[in-house]
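First comes one chain, alone, set out as structure tokens in the form predicted on its own.
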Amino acid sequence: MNCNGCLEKLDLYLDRELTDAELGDVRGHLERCPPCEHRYLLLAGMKRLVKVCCDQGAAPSHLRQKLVQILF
């Protein structure tokens, strides 16, 4: 697997949506390629951050009202 192929599959890899063979290919490439591993770690961290931020509960009512005004 080359870098382009790895980078194309990183989101699917992070979400565990690849076949076992594809998971192995991406994992092997990440072990041998520091730039791709760095990109993987960045994406994984970003996904964790989004999850943590989204698990904070509902937005305050004034923020929701403002968003409704802007969107509609």
Second form
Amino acid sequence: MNCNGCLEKLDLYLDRELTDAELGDVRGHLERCPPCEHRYLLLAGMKRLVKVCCDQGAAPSHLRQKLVQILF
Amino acid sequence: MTTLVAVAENRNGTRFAEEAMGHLDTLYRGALRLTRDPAQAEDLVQDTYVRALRYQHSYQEGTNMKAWLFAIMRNLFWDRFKGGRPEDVSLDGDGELSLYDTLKDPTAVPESEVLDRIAADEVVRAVERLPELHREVVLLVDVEGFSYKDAAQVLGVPIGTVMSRLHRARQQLQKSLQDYARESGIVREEKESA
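The form predicted together with the partner chain is what I need now, so please give it after the form predicted on its own.
Okay, now the whole complex, with that chain kicking things off.
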């Protein structure tokens, strides 16, 4: 696998959307290629950051109470 | 007999309601990211639950309820707040950096440690600045952990569309965070933009 092939599959690799064989190919390339690995670490860092930052906070309690009345 | 049926239906209804309420915080956070407004987010979530209740017979028990609720909410969002479902708007070619260009210019790629120093608020703002069609894919895949297939189902688009929107969204996010890092002095200006 060359850099071009690796970069094309990087999103899929990050999101675990590849077959085991493809996963192995990308992983192998990343181990040998620091620029691609750097790119991957950045993508992975961003994904983690977005998840952590956007996954905070609860629904207001008055909304919960209103929905309980509607649903039950 | 009628009574037994009624009791069984009632039990099913309660189970449905309990399961649906288990997704409330997640849906509310998603609504907040979509509408960017707490009052509108509450309205959107409430309307989502009302519609879910009305169409609960179309939900198949044991399937992905979170995805089902997100699909309802997302369609309501476009109908109520955006005046109609999005056509397959082409967001192509709006200043896309090719990965190779990014790679060739080392100053265009911030060190991954820089990410640790970016405030959570700024990340949320960067997500909220994305065009809606990009934002909703990031919400589903990166925040909620949906597979491409499930995200495609929620959005009613082919998997390839999920992939291209996600790719562009990530490029925009990277640029946004990178600009922020430069402007706030987290990373030094490498080049004068004279």
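Superpose the two forms; the largest set of C-alphas matching within 1.5 Å is the rigid core. Quick caveat: nothing in here was measured; it's all calculated off a predicted structure. Positions refer to the first chain, counted from 1. Residues that one form lacks are left out of the comparison.
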Would you say whether Ser61 is displaced between these two forms, judging by a C-alpha shift of 2 Å or more on the superposed rigid core? yes
